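Given as structure tokens, the chain that follows is alone and in the form predicted alone.
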Amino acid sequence: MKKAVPAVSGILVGFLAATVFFADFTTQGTSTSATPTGEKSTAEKVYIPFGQQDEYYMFASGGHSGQLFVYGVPSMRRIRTVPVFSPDSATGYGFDKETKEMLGGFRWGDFHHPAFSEKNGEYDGKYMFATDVANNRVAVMDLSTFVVKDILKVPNTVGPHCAAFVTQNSEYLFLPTRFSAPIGQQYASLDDYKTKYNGFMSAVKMNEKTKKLEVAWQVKLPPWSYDLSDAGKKVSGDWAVVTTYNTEEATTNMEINASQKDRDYILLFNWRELEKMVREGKADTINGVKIIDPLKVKSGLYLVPVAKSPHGVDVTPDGKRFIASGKLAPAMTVFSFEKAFEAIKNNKITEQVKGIPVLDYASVMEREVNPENALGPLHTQFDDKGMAYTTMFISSEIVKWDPNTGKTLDRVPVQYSPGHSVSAEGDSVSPDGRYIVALNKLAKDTYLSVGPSHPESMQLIDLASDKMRVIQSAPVDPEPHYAQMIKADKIKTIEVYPKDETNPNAVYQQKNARIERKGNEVHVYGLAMRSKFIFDDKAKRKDTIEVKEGDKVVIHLTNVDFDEDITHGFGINGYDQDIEVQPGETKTLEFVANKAGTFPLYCTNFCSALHQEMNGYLLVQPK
């Protein structure tokens, strides 16, 4: 008995020490079991059992990868990478004739801001728009197939960082520019920056019938940088707002010289009025585009002073306010559309800058909000009750606050330095208030090391209770600039492409597979099915293509497996050719047979138990 007492005491002391030193008393992001009150643990909140699916899609820009990353929420599982502005061998994007022409010869893009098409201010789940800061392009993706349908290179536009933002019935998507340059990017000395350089804003429309984009008109703007933007909603539906910086018009050492003034501006414009001016012939035509010059018109465009170097500007879901802040400042400013309309009506103008009237700050501002010790406000999202959530880049947190009072309601640290954030249906007129995701610029020691280039981080925050809580973290390739989150049931995808009997390149029956020579061009009308290619039904070897060195080879390939999830690939060994053909789809591949020899071709996308046998040959006879 005497021996047992010290033994039991030792166990108790050890247990106490282990509890003190090693127990985790926090609940944020670590709990794996339900609480005593029955509330789900953090693990349960993000777990999606097999057979069930996520509640939301999140579409995140892939930055200078030129790609779109698609996630499921709340699991934060990455479910698809969609190539938009860069070639992608995994899908053959940029290799087949159509997408190769669409990319326009560019090898990369810098995809910044995705935006869903809208109907009455709600995401309608039909299209996703994207912009390329690097090569001045805009793209539209069909959400029934997750395939890009058109890419437009926008004239007079240099770095459309400030885009795309979509008006509440998808009348336009607007693309203001980060960089200023002479029209057509012609040469001009930087000494002439103030007189020969300009920013531009493009109004782009989509023809839903053809799924093609076109520039409707543009606005010539002062030679400043235009950063972010948002379209009005409901009462402000005909308006939009854009942040500016470098109103100093500096041309070098921008870190210092573009931050000299205490205030820059928000550009406030009425797109309905500008549209009307274009119809009335008040626009100039330059390089084939109708262009409005603020020096020649007297309304439609206004400037609102804001703390210097602002980043985001965000319209509240009710369309009554817009919120902006200087990214080096501690405070956010709440502006009122109603007060702005009154200021315009009552001519509360303090000065004209580059032909654009400046509204009196006090006449438009509703309140300044300064959460204690919060630094670096960048971007604001909203919940279903109209509460605001602002990312603080410098203090690495998200602050929840009330736009009606300015009162801070909650704050949660994130790891680290959030740029943007995205809440569920957050840019629509009716956010869900379920989740917000912090798009963090730095992850540091969050994940296993992959060398000096660290993955970046997305953190899912639960908004279901009054206290925000991080419940999931996911690494992401550089660099997610922005994202939008949509209810999963709004997107209606197809599983198989329907037959298109009007397509002259499609072959749906084996007997129609053929190879036709037209001079030095060889046209192949072939089909792919589990587990073979048939290029010429009458040939001795139906899965062989034989051409002569120097021939132009045009291969039309139809996947006749009208069966869900049976995609075929088509790669040619040693010829740098590769496409993907989805069920029911027809793709065209063009190239010149510029070297003689024997080149195996094969299905690159696993399709059946006999996938390995799905091959053939390209034989190129020497000259």
The other form holds:
Number of protein chains: 2
Amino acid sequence: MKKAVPAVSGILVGFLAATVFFADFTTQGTSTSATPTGEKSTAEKVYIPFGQQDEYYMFASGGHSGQLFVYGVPSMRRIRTVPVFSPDSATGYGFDKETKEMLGGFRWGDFHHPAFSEKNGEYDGKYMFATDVANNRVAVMDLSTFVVKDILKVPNTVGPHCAAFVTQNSEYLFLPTRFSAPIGQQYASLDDYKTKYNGFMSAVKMNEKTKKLEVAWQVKLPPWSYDLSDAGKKVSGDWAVVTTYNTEEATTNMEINASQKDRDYILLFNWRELEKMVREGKADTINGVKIIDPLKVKSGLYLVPVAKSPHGVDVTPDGKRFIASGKLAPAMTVFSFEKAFEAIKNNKITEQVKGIPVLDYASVMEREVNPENALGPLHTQFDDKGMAYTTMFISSEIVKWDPNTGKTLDRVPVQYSPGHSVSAEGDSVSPDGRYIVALNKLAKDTYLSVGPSHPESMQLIDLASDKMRVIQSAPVDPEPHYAQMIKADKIKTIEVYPKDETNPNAVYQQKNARIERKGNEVHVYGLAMRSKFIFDDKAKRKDTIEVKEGDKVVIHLTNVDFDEDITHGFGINGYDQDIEVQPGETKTLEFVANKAGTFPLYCTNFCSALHQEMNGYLLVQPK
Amino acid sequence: MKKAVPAVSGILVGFLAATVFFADFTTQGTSTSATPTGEKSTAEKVYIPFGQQDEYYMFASGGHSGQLFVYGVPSMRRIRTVPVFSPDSATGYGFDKETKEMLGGFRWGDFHHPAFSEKNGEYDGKYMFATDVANNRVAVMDLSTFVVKDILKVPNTVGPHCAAFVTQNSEYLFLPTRFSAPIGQQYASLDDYKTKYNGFMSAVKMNEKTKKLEVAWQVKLPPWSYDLSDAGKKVSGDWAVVTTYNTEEATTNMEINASQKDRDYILLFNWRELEKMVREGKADTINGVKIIDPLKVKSGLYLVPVAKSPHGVDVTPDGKRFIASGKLAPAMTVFSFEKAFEAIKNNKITEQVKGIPVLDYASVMEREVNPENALGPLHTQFDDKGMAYTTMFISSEIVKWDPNTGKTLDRVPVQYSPGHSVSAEGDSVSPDGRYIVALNKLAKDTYLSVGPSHPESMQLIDLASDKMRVIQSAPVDPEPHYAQMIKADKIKTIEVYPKDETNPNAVYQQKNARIERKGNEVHVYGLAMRSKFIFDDKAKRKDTIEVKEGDKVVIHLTNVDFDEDITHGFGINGYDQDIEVQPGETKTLEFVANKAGTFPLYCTNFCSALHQEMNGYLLVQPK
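Taking the form predicted alone as the starting point, write out the structure of the form predicted together with another copy of the chain.
Now the complete complex, all chains and molecules, led by this one.
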């Protein structure tokens, strides 16, 4: 690396880890009064009166909650919690047959990065993708219903932290691994780390027709940690970039041992070319997956040196540059895709590392940017003028700067320690430049205390004038690692599920409600309506299910209230069973009646003045 | 019943169930501008600038989420989600040994009513109690940590919907049952409902020293549904009141069959007297529980007729009156405790029902209140002047009225269909009269759409002037059935868990971190600190746990960062294990290593600039 960027010394590393610096915020305006010029007061900027709605949806990852949090912006009100990777008592997610199978028995997830589907580099408002660092899964949510449609457990993929990020026409989402492990997570001693462990990157596709996810192909990578990533846009549309750390290949005490070298790499790859190699049979097939080995192919993958342990790497809206943030070095580095393409063409290769050519730093780097006393740069977002906003974890601020010149334009303190940030339509080819939200890791005493464990904090920053202004602080459950913000009118939801007369489990007319016994299986075809359950229209008690101990009980339940906002719940007291049926929806609940007795069943979702009377019984006769 | 209140006819019942009426809200102010008089604008009234904090905590039940939602008022920001009756991926609640055992294997809960502990009828800010309608449990949360300390599964208790409510010095919390069932939920045909099914009421106590809950005694009740309840205060401090419905003892099609009679009852009981009977040996002992049978005792329990299918019953702050709300009758009925005591003394008994004397309605009733066109009264709260605020589910409004005169004082539309409401310190002997929050069941198009399923909605109403004003709408997850609001300065939280040198599982010094094998059990005594795990200080890799397939693994983990807001998570990739250790806390995770392989472990809670490096491995050698 010809021009080293300033690196934080080893001693300082420990110090940084234990201490949080706070930028001076004595000048931060907290007045709520309207200005004399008639501008809205801070309070009024975030207030949505009844009858009006928010301008943007913000979809924030819920981290180790396994959930997605949906907020309205600018009010910063949390409108919905969508369960994704963990079961949910509130909606019966993980209890009905379909979602139980989809969750695969896992009790928790670690939802890292959300990504909207894109068309021509714009969010199209159709789907949201998500990845699970805990149990190596990827999910897709349908934005017409806000419900997860598929979850895929991705083989050879250990902690897809830097995903999901999608290409500009949603051809792929890529999942590089944060952790290295032997293929298939087989056992191998850490003494054999360099030879038996690997990183992986998976190219996942969604079948638009079935809404199912599938692994298209994978790339075997050196045993490093792969951190954040971004897909190219326009001129760089066939490319993607990923940060790496622990290129030291350390196996213990990572805070010291993975921070030894003064540089790590950005991994650049041309997915169009890799896809072509797979088509041409240049990939190995291991356990049914096509895997590209960099040692066996000559192109498609490149490394660029970068200041040690980078966190974020972000492609500018015009697709011309990618910006890496130092984490342990107080600098952002601006790289040029065009210079990188030129360097590849002209073979500006300094060495080969594990079969991957390393591009000459100076030939690709455009500018190193080092705002005074700004520490811990993590992640960059953009506005409508192409200006960059980088979160500073250690100095607790957002710095606005010009990627064309490196000039610092503005700084605003945030409370405290921002990880990511998200600007309005900020990962698209045309950010809105309206708002940016800092996703802060520490709240300290920002809110009323809720014990030793504090909430995280999100702060809304107004970008309407040249001077950034924090206008709202919203506490948030663990833990938004990243978010995306989309114009409200891009999301088109349905109000009720349409009737599906071809669904053999659905019952839309009371006269068709019935209970059928097949051996020791009892199949219930029932319906829910304000304010009763009908399981068997011919029975003396239509709202009772009576079975024998040991029977397998299969309950198909249709909500026949085709009416906005009339969701019914179905819970069985003492039997630990719980599902939800939204207006027009049919769900299936399966369980074995392994306990004899009398168990009231009831609607859990308040649905009418007689909701309280919407109950019946599950009776299980003893053997 | 001498003077029948107007009852809704059977035909109208079906109509009400299917239709929601909306009150006219064209006059509702939505302006955000400051008034010329200098009064704060609506937006400013709910805006808390950085550096200031909310005035009140609101603790809202999360219904079938099984969780508790903690809000700040007036900002209506949700500060914390506390898992209570269902496991929680975000905090590892239900994953560590202690909370896993506490949850008892249940995957969901239906948190109905929260209740603060009280001293002299005032919230004392020490504990919060909660009940679970789904799986018949009661919980206690410590308000110094916001963590659940105990959960008790209450025998013979089927759907404790109307609980928890506590007596004025927290002597008891009472859990009457919404559903009737045979004792111990044994099997019995619904044909034998009148003879074999019963309601129950449980008196539960907390042992202040151990923080454990226990059943003190129970009362066997007729097979009706017991709905809402309240404990007496001051003059009525030894008493409590419970609404009933389905005194018809119907077993099917409840929306019609449980609404046949034009009256149900309020159950009054003198818990001091019942407690004495138990002491005097007048209770039966069934399955180890002392149970009072009304057929065998002569006093302590009374019924008062009330307009059909009442929902709420609420004791006035002065303890002199209780107010029942009609649900299916458009009236609130004001009863007098003093008149009831007089009626009991003078034996004004009209009949005995299932061994319980029925007091003469006219002798106890003080006033029937029927605001014009106000439909579906459910629940009443109070202000500092003793004025009553009743939610109207069907006409979607809150009506303010004077219990002394029955006069309607004010009405405000809410959006839409309020169930309960909560006023500041509203269940205490001295409500604050500052705010009331309507807990609305339907949001319709109040917020950006999130699909066929909508959030519920909470609306904050300012009581500063004689005219109620809705000043904020906050979407909320399913489903706040009830809430309590407490002055912020009453809650005293701790910042970090104190060191407990007597805890054999805790490790506060790195040199004591160790792994001990006992047969096929591996015991890890480890610690978490910014930014590493230390499991075995003497090992080559201190942050690796290596075991054999089939071993039982017991990991004790202490967070030695005694520093505000520095929580560590501990997740094992691919092993579905996840716990959280708050500052200073020690937790235990137990599991069987039933899968060989390589599994990275990592900190899930962002804790420092080197959080990403806080990882190690669980290695499971194959058999």
